[in-house]
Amino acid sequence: MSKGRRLRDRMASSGLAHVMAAHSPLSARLAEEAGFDGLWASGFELSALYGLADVSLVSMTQHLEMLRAMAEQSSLPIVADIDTGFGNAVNVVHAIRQYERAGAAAVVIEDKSFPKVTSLVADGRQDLVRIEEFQGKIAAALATRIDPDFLVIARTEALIAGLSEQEALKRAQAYEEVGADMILVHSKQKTPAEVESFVRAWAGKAPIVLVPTAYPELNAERIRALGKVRMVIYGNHAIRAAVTAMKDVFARILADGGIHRVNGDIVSVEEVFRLQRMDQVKETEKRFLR
């Protein structure tokens, strides 16, 4: 069974798939152990890992390399955040071939212009491409995929760009018309009212994907009540948790003049060995090192 099929089946059986952002094989493995349904190969998180702004500076090659590494270390379906598709429809064709081969279960493509600016930054440039141009990108992705269960998710940034709900619905409908499997809608309002209104007004058949980063009160119970949402992505919480923990530990070590106080509050080296599967290395050594 392909990972695309597994992701589709999970949405069908549970009604709502919970997908956690990851930026490394280690974070991917931790998300799987925690019990998430899938991984979000986040462009924002990978950009942050490299110390770069999320403005199309990370290349497709860099993103693909990390996705492959995560796919090797986790069995979870991976939803690849490929931003604007790295260019026009010709670039999208190349990208879909590469991401499907790399082990992705789905891609999300957004209707911003290239290079993009991350969605939630204050006063960020949020230029959208013409509807017809983005329809071409979605159609190109669908025509290129080999596995029919590989999901092509169209993300409209109309609300992020400050446009009306009517414009967001118009764009979503246009993307569904060319075959998009799902519609992702995002907002940078501090309450979920805007996206909830969009979901209630959505008359299409394509299921909705939400990313409740800016409005954390939109929990699973509230999302399920909307009735049309089949996937929720926790889009940047892995990197934020990592930054929080590292800042705290680093500050404590300097303040304490050593590691003697903090040592008992962090995971042991043995736990890291477990995550590295050091037991398998030991077993291999016993069998083959002569």
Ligand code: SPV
Given for the second form:
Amino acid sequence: MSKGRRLRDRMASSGLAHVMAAHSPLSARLAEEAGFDGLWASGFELSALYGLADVSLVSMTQHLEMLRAMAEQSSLPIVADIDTGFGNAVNVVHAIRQYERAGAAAVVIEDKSFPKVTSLVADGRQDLVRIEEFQGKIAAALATRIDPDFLVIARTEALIAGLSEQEALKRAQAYEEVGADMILVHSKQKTPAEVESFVRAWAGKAPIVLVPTAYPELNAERIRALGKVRMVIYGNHAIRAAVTAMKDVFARILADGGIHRVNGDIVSVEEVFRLQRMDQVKETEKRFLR
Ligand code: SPV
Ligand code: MG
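The block above covers the form predicted alone; next, return the form predicted in complex with the named molecule.
Once more the chain from above appears, this time first in line as the rest of the complex follows.
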């Protein structure tokens, strides 16, 4: 069964797929062990991993390589954040071929112009492409996929760009018309009101994807109550958790004058060996080192 099929089945059976951001094979493995339904190959997280802003600086090749490495170390379906599709519809055709081959289960393409600016930054430059142009990009993705279960998710940034709910609905409807499997609607308001209002007003058939980073009170229970939403993406919580933990431990080591105090508060080296599958290396050694 393809990963796209698995993700679709999961959404159908549970009603809401929980998709966790990952920026590395290790974070992918940890998300899988925690029990998430899928991975979000986040552009924001990978950019941050390289110490870069999420403004189309990380190349498609870099993102694709990381996704491939994640797919090798985790069996979870991966939702690839391919930003604007790296250019126009021609670039989208190339990207879809590559991402499907690399093992992605789904792509999210957003209706901003290339190069994009990260969505949640205050006063970010948020330019959208014309509706027709973006319809062409979605149509290009759909025409290129080989597996019919590979999900093409159209993301509208209308609300992020400060446009009206009406404009967001109009865009979502136009993207559904050309066949988008799902609609991701993003908002950076401090409360869920804007996005909840969009979901209530959405009359289309395509299920909705939400990324509640800016309004954390929109928890799974509240999302389920809205109906229509089949996927929630925890967009940047892997990299933020990593930053939190590293800042804390680094500061404590210097403050304590050594590693003696933090040692018991961080995972053991053995735990990292486990995550590296060191046991398999030992088995291989036993069998083949002669
Ligand atoms: C990402 O994680 O790269 C996203 C979500 O696209 S956000 O950063 O909130 O736009
Ligand atoms: Mg992104």
